[in-house]
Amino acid sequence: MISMAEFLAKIPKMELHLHLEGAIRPQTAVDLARKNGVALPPFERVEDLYRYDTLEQFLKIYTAVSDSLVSADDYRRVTYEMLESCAANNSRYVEFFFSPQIHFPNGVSFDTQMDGIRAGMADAESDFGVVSVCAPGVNRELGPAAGEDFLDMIFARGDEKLVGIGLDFNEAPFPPEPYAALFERARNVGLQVTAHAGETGPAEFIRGSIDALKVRRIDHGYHVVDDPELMQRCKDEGILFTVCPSTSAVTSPWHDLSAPDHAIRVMKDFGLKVMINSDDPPMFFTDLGKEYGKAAHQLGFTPADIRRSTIDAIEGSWLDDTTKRRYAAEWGAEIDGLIAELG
């Protein structure tokens, strides 16, 4: 027999909501910033570095952080490090998004970063085994106009580890329409697309995704609960929700994580895809496994939710058909004998 405990920890996983620079350890952005002499804000403890109450503080901390990274082996450290704790925690496939246009101002080339990013993929798989590929994310503040030159450059690169693009930062004052033509761009030459929509914003931006974006598959999108039709629009449709609870608790209006009104808790109960997953982990103090551990224990997971949603992550990840069916078969058996070993 096994606990939930072990249960947790040995289930097959896959990340499709996580961040590069969000995933920054906080004395790995102490030492870049050193080594590249970039100004953090103050702190006395490293981990005080990563403190704050709302999205927009976090976006504040993401962005100097973000600043330390200059050198292709900067991305190749960072990335490396973050796919080795996806790995720690049992995680097998990784869909990460990473912010290229935060990076612009400091003269560090899409090329730069997409080098050292690939070299950490590499040399991660190599050592941990864990798939990885990546959506560099569309920053909606600066505007469509810099995201069409943006997707040129992704069009340049033309690398078989860059399959789609994500939509975000700052997200109530920016709606997703504005960037409808850019995501028909993308979506013509094969990329995926995702958006993060129902964070902070409402869920009209989940619909405007949806509709004018066309994504299959919603960052978020917690205040779905607020609209019972789209709620039940995205059950009919199948839409996959990459929910996120511990940045839930401090970027949404939902805080407690034990609540029985809680986002993600009322998403789940009535249906909707949903599945685990971490976002900036170290910046919340957290990793893919204790959000597991948030979902069963304070959201009411059950392991039968649990296989459910990991199951609708394979089937709403961007791996081919083939390799869906595959994991699908092959993790949902190795979950079904973990839950027959539950004490």
Given for the second form:
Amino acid sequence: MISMAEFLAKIPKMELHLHLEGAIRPQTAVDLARKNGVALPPFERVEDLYRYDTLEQFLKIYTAVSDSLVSADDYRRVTYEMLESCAANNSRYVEFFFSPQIHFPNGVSFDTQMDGIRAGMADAESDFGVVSVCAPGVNRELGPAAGEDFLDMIFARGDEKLVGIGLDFNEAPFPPEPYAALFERARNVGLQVTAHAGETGPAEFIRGSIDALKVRRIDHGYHVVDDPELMQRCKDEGILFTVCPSTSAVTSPWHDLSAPDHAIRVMKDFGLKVMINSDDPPMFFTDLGKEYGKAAHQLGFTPADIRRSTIDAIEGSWLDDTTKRRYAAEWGAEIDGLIAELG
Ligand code: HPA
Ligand code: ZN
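Previous: the form predicted alone; requested now: the form predicted in complex with ligand HPA:
Full complex below, order starting with the chain above.
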């Protein structure tokens, strides 16, 4: 017999919604800021920086902490530490975002960022066995023209570990449609696409991301529950929602994870594909294991729900089809074995 806590700790996991800069450990931010002579916002204890009530407040701190990254080796360190935490939570495959555009005003080039990130990914894979790929996020607040210039840099780099792009930062008043041409260019060269939508923005931004950007994955997506017709469509089309319990409790209107009408619970119970992620773990005082705990104990995910969401995650990931089939068979069997031990 194993306990629910052991079950949650032992099951194989993947993370499809995790931001590199949001995964900077507080002490690492302080170390790097000091080394680089960068001023962080004032604090008594570093953790006190990580308090916010809205997405806007969060994004200010996220950006300020990100300014502590300057050299390729800084990127290597934070990438390595992020993936070390993933491995500690038995997260075996990770597709992570980062936010290159907010570092350009600090004179940190895309190649510097990628060089460090690639080194951190390689070191973490050999030390912990965790496989990862990355997806730079297009900052919707900076507009499509800046995004197109940024896409040129991505193309110029041509990096095999850079497999897709995201769209993030503040939603309203930045709808997805102006990014349609940029996303088409990205898709045309074989990049995968996903978009943050329906976290603070309306259900319409989810529909717009599916129709204009042609994404098959929505990051967050909680406001889908406001639109029954869109809910049904997302179910019929098998859209995958990468949800983040702790973030949802701060940035979305659903603050109580135990409430019967919490969006994530409603999405799951309706039969949408939802999978669990940590988003910006230290910045929300969490990690992937804790997010699974919240899913199980507060959002009503049964072991069978968690099994289903793991398989949905594998299918909705950017792995190749052969690896998807292998992970689904192996991880499915492993989870079945652990469910049997739950008694
Ligand atoms: N929403 C939008 N942008 C972000 C987030 C988020 O939750 N995390 C990091 N950048
Ligand atoms: Zn996010």
